[in-house]
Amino acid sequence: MAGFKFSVGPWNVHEGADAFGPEVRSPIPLEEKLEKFSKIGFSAVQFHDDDAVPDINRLGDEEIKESAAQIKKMLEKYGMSAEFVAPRLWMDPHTIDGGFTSNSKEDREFALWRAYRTIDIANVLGCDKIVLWLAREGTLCFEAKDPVESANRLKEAINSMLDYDSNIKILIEPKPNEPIDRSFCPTMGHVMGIASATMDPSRVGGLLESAHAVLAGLDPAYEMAFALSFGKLWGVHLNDQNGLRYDQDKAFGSENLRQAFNQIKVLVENGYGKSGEYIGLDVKAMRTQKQEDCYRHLSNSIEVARMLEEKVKKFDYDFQKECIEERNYEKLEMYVMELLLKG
């Protein structure tokens, strides 16, 4: 088995609260989770800045970088290393009309300034990564902010960061919509396209969350084999979707295995992963989950992408070349529904 590696985020064992109803879980220390997270099978950790360094708003620069020595020792003890870190621009006062794209200067510098510390940790972590979830930039009210302008405040940020740190790579998350309306950067396409305008195109690339690409009404599959084609394709996070609903984050699989299925085949016959990269999951426990088996859909989700790595390798590219010359593609579906059915 040539084996992915695998990466997950400590908000993935969550309290359960949703937009509805209150906590249903007590909250588990870090170090708790990081040592589960190396029994199930993960190899590397995704951070926001304040997973890292909790009191980050409050803190100077080099109180900062000391803090995440802390978290940089407990990844050692337990044999991780840490994928990226992403500045959590969503949960501040500072962002409630975005960050980067805020009508506020104020809050823009504010922004930044959380981007630059984002990076500081990376590099006391030993990552290179940088992961922007745009969550808030983008509109409630379309006339609230002009999308030229908006966009083009998106790549001087960007510029900003590069310039900042000549090593980091920038890794855009594109979503379509929640908890904003419409986003300014909704789809791999425009992470493309604004990675194109920025001073150093080299370092700005993708990760595709499959959950988003079907909130976009896209195939996620076809959204990681676009940014392939670019070779811009730097992160993933698995996880499933039913329908253009609420971002469900639900375990990987569980509600379109076909379409799990073409994700695990694009990514094993394009070599994700020969680079360094790891499978990230961004998947959340059911909210009727008890606390003692609050782990479940992170293991569930990494067994149905070993399961599924397997069927690619049994996959026949002989038949399948065979069907494409007939232009038997009935034959060509069946064929696939059989391997995912009978194995």
Given for the second form:
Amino acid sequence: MAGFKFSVGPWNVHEGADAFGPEVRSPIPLEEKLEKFSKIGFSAVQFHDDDAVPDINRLGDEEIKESAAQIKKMLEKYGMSAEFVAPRLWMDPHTIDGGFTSNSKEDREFALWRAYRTIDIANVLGCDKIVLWLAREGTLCFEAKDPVESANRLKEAINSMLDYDSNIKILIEPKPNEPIDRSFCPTMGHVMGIASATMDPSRVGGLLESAHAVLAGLDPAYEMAFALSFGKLWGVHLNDQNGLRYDQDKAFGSENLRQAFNQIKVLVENGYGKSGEYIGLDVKAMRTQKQEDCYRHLSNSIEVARMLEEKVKKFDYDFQKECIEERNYEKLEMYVMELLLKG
Ligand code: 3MF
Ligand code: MG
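Mind sharing the form predicted in complex with ligand 3MF? What's above is the form predicted alone.
The complete assembly is shown below, putting the previous chain first.
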């Protein structure tokens, strides 16, 4: 049996709206999702601040903590943990121009307020990981923001968060574009660079989403490996993406099986999960999917991850060594194809 622990965010089961059409499925209450998640095999849940506390902007600091305590009870009821909390800094009127890098001081202050509340919520939920997907921290018009100042503002915002709580860890989830045209922190290399320039690099790491790496024209397994070499791969969002298209969040492995195999291979070989890290999913059901079967993309992704873990266990490292010694990479490549294609 597989050794990985899996996590998922409530947004993975959504109503199917896209940029060109409305919802096609009805919303499912959080508790019903949690119950189903635990049945499918997830042991932790990923939260945005307003997944845990929906009316966050209208509540005071103490009310926010009380509201989060209800979610903690709900998690306990189903034997689940919280993996991380992420401030949703892309939906609010205050974050139209980004949060931490907005040209407006008031917006930057709002973003930090949400970041602090996110930390408060994480503390109530009993997790120490804060994820920053820097959705609108970039530009639609290149000349609209000073790119050097923007990188500095990102570092300052992270420092403020580290300073606010001496226990939390910050995981930056890089993405090169969408919803903005150009992101200030597009790849894992940028994440490692920013982390090293903060006041406590030991508490700043990365979360790699497969599709985001593909959108940057990079291989997700190498992005993961790069962060692993710094001891800073603290989260993953496994999914798939058919090249340079809109952000697809397809079921893991459904588009590029060999690339998916190599992600699991890198994770297994480097003991990912041994310090409590989860295999997180960030997948979306197709819009065509019916209400009664709208969790299938999740169970499919777990199943594929487990099947690939079995393939990794079968990987013949002696044969690999032999091929490397002969420098016969055609032979090695065919071996991998056979491993994946034969039973
Ligand atoms: C966007 C994403 C986000 C993040 C999430 C948690 C909505 O492409 O991947 O999902 O994963 O906000 O950080
Ligand atoms: Mg993601």
